[in-house]
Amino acid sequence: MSQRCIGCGAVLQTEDKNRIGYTPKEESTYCQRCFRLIHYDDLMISMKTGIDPDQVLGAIAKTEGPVLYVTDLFDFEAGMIPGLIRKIGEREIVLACTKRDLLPDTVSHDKIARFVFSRLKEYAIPVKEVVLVSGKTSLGRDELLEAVRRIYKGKPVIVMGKANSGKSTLLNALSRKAELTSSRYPGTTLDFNETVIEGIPFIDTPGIEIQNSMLMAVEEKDLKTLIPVRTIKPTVFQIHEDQSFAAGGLARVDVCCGSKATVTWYLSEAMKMHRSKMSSADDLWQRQYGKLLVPCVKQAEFRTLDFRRREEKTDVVIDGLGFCCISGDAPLIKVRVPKHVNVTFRKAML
């Protein structure tokens, strides 16, 4: 067999079950994997590492035509790709800012764009447009396709981003229809897959590893926690002493608090968050450590960074996990994670 799997991409094989693309029907036009995924939420074959992100991006440097960049707005800066255009060459790209949804309504469309560019400046990631959208909704379809009409010149469409950007789950919005696997789990996508959508040839490449994220220190069943699927409801502590908050037993942010604070906190609504005095918090952390405190990451070493606050609002965002935005009079900001796990402390984005 040498054709693919409609849903990741993968060479379909009929041969072994235990290596991706197998299918036990030789007229399949998904495999297994795929197959489970779509219709019972089943894994089978974890692919959240494997696929090597230095092949992802020179195979993507060596394929002409423009680029749609997607990246998770909640996640945004896990999605990041320091150097992009370095590593695939200069050619015109579109970002497409996915999971808007997830976002308060209440937040216009501009101010998050003023934020979106000013991270790429920070960057140095240059784009032709910026295109807010929800893969679950109709919102920004039409905008993003007419966006990259205006780049596409008879080559296909390279649709690049980190691992669980949402990719495929864009596509099958522009498309309308549910082709491509789609799935929280890193991994889902495993190979360059092409699809054509009103004309335009689009090429779903596999998501780039997310090294640093949480997403790659919890179990996978635990993914279901920490990725939110509806409309964040952030959650607002006003302080008047030193406080610390426990997201689970993930991480844990000590807050060195002045006169008064306010500490808001944009997580999934599964994710249990734990408040208390700091001087307690230690002794909290070691006892409930995997009971009260889950989910946890198992026999993880953990490291803690100091910041001390300039901004009038500051965003601490924790890789895979979320971030709490504090204002107010606290100087000193103290954050706890596991010791691969990317820290951002950045100009508040809401």
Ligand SMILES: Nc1nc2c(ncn2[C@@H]2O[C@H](COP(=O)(O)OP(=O)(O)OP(=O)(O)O)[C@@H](O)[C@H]2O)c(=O)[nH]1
Given for the second form:
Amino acid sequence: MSQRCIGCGAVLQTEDKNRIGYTPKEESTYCQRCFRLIHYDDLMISMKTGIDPDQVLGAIAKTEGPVLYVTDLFDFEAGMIPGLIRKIGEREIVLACTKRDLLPDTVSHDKIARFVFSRLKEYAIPVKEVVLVSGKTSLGRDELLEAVRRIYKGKPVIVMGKANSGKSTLLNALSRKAELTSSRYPGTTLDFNETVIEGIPFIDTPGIEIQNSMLMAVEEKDLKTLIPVRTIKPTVFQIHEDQSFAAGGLARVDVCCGSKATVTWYLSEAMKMHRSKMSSADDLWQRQYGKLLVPCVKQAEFRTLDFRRREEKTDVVIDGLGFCCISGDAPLIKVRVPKHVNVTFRKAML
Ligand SMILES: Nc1nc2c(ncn2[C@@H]2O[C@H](COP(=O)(O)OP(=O)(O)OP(=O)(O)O)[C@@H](O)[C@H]2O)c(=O)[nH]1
Ligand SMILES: [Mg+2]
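So that was the form predicted alone. Now I'd like the form predicted together with the ligand, please.
Following is the full complex, with the preceding chain placed first.
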């Protein structure tokens, strides 16, 4: 049996239940893991730490086609791959910024596009075109296909990006079929998986590991709480003194306020935000961690980062969790996150 699973690209096998690609039936087109993910939302084999990013990038480097690079607009910083060209070789890249549906409609496409270009410059990622899309609503689908057509010269288009960025969902939107398996569990796609859309061969690829994301720090059952499914409704706080914000037991942002500042949170609606005076925040954290402050991380070793603000509006971005925008008189921000989780301070996106 050397057929591949249509959903995840793993080579199908009937021998070992605990290995990827297992199917109990010789004639199946999907492996059991995909079948259970699609029909029962049951993960079976977790690939959270299973796919080596160097292996994926190494395999991509051996291909010759142009690249459709997929990043998640909500979790944008986690999607960036600095030195991308060094890792995969010189080639034409179209960037699909997906999950546009998660950002408010009131923010213009132009504003988001300007933000994306400035971040790409910072990360030194050269792309030919940027298209804002949604795999969920199919917004931007035709525009993206046109952009891909412009870089397609006969070699399959490599669809790459970080785990969970939305590659498989986007390809399903492009093909108008639901063939590829997508799920909220990072590491859904397991191997290169070719699919032809309007005459163009695309290769879905396993997501590049997001080792420094909050999505890796929490238990799988909590991914439902962290990953937004609907348009984010920002939560706005006007503050007049030092305040602390706890995003469950996952992260804490302390804002040292001079006279008046505004803190706007962009999180999944299932995430609970707890605001307190900074003077009582440590006490709240100690007493309520894992009780009121949930979800929390598996290994609770935290680090604190200090940031002195200069920009008019600053985003504090916590990979895999979301971001908050701080404006006004708040010269110092302290961010407490699990040790390996990445934090970026950037000029405001929205
Ligand atoms: N709201 C919204 N959610 C999306 C969109 N695209 C993908 N998602 C969600 O994001 C999660 C990951 O989607 P996948 O398509 O499996 O992502 P992937 O990049 O193929 O992931 P890997 O195969 O693990 O690398 C799932 O929970 C999807 O439902 C989108 O456009 N909008
Ligand atoms: Mg996938």
